[in-house]
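Only one chain is shown below, in structure tokens, and it's the form predicted on its own.
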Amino acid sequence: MVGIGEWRVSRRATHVDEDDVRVRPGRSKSRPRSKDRPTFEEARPGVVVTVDRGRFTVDTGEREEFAVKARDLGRKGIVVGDRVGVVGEAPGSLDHPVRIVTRDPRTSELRRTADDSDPVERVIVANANQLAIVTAIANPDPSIGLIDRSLVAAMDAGIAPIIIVTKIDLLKPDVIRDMYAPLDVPVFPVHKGAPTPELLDTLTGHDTVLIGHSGVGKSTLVNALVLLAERTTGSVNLTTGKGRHTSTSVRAFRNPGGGHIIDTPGIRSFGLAHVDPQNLVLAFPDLAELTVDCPRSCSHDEPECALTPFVDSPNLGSRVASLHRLLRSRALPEDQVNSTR
């Protein structure tokens, strides 16, 4: 079994972002007066906590300030979780915002595509080191497809995953715990939105992203973790069995114990077009060692794969089966992945 700590090592997938693109400058009648570029040594450090139509809210430690992106950043995108430097008269307000002039290198990027055919990747959150997948055990029923796809995205980004199961007053969470035991992913039951001491300890000191379908109790949990969060809560539609969207934007809150709690809007799908299957097996170091004899371009889910002889192994069989399920979750629509029922 592989401990979750081994997933905490940052292992970003190879991809091209805006920093890697060279843009040829257009013709201009005027030239810069100097080749010297400002270093912005006086910039105040902060963390981006919200993004709204080109406006940003930056937590600078003493306060939250409104900001805009300066031209000096060029094509660099800014998302929630980015560590930035701001200049301007504090505190930045809507009428007199400060300017974001630097962005530190990202340690991780949680990315998704709109669907599996969309080639455009979207960074949801930067610099998170933990992903909490929130699912209800009932009302609505657990979406194994979303859980599996979220695990794939976390492993691809080098982010440690955990699972939080809500509404355990309706049904015991054993089925979720048993299903993900071979992956050694911690599962934390939550009764009526009240986090357990074990969950609080796991969140302390980490930048944790919470994702889940609408109606699973994610906003209720955020309000319990951060007393001043005031996230709007909703209910499940009795006809469709689906939740109503309440959170409409990504928002990072300071965790009273250290780190950040990052809430995201309820999502209906998690596209994985950007994930390379070859990277997924690296989240299973014990299995990755066995794939050195795989055929070239092996999908790790075919008869010729070096893992096939271990499918019935008493020690590794459940691990191989879990890897195969995650690999197949990339190709299957979310609602076709086996449910818990």
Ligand SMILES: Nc1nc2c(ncn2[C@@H]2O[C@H](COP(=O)(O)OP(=O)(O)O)[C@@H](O)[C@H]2O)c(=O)[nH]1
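Numbering follows the first chain given and starts at 1. Treat the numbers as computed from the prediction; the structure is a model and nothing was measured. Here the rigid core means the biggest group of C-alpha atoms that line up within 1.5 Å when the two forms are laid on top of each other. Compared with the form predicted together with this ligand:
Put the two forms on the same core and the Cα of Gly77 is off by 2 Å or more between the two forms. When two forms of a protein are overlaid on their rigid core, residues whose CA moves 2 Å or more are considered shifted, and Pro309 is not one of them between the two forms. With the core held fixed, Ile100 shows a CA shift of 2 Å or greater between the two forms.
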Second form
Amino acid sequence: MVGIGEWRVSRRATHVDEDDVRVRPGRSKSRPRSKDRPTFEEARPGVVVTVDRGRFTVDTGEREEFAVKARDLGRKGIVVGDRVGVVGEAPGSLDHPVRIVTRDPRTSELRRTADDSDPVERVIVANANQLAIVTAIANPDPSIGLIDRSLVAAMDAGIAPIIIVTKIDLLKPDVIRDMYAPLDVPVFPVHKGAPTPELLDTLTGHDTVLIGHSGVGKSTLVNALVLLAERTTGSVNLTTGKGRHTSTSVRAFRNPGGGHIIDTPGIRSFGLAHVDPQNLVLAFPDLAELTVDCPRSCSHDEPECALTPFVDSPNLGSRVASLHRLLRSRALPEDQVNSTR
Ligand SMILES: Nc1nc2c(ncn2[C@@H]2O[C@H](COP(=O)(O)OP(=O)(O)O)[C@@H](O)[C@H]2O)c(=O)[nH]1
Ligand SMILES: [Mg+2]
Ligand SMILES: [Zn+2]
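Swap state to the form predicted together with this ligand from the form predicted on its own:
Full assembly next; the chain just shown is listed first.
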């Protein structure tokens, strides 16, 4: 099981990486076709929704199928969210799984950084294009440090962030709403796991990763979403056939209107050492415009910065202040980030 760890999200270059173009000697494309070696053109497209010790579940549109990796993939890793091609008789079952023969280039990667429990940095989720930061308004108290750091990670990776505030039966969500209004980050309050039409609308068509401390209500929300999906589609898929979802591993759930919700256990913090302030400023187009007058390699949080005179501006002041807070959150010590645990 994935335990405590630091996470990193990054945007992948859209061009194919070295791994994708490497030519393996002795495996030319002109090898003879046989029944056992279908061409990749015959592969059916799908999205990986679970990964469990070399076994995969792939959503191929109509259903979820069991799959294994084909040798053709070489050393390419397959994670939740990967767009893959499968071959073999449908539907792939536990006894007769289909085989994953291709993996599309990734648009983004969420990684778990190395730590004591696992010395290797691993990609956990691929191709997410929305990051939902889930925080309870109370029990446990929100950690602004963690929310800010999660925002920095998302903005740096070019992934759209949203904030979901749970447990609003315990306290009004206004503090969070006010805090993030200057950043233009949408805030969605959720009452006892019941998603609002606005939240459903925002989730539809996106591959959204849910992150947040354990106990904030991620699984409760996912269960409500899955129930809703069953009611609208009248179908029971592999996911719910196994009963109530409790998160012990990363899992993608299909949104019948398009896209997926991806629950991730064990995220405690984000590693941000690599984040360039300039990349973060790009998430604020109005401020980015002003930074053309900055000194070279400006930290955007220094007296000479072209943004400094705008700290007291009635229009931009709160945005500049929020940007400064995000920039400083990169350096927060871990125990401060996790102070509400
Ligand atoms: N009062 C209240 N409790 C909630 C709400 N949402 C979830 N919970 C409770 O919070 C606890 C943790 O929820 P869970 O979904 O397992 O959190 P996760 O660890 O983030 O997946 C459970 O006891 C839930 O019943 C809510 O909106 N209000
Ligand atoms: Mg959970
Ligand atoms: Zn600057």
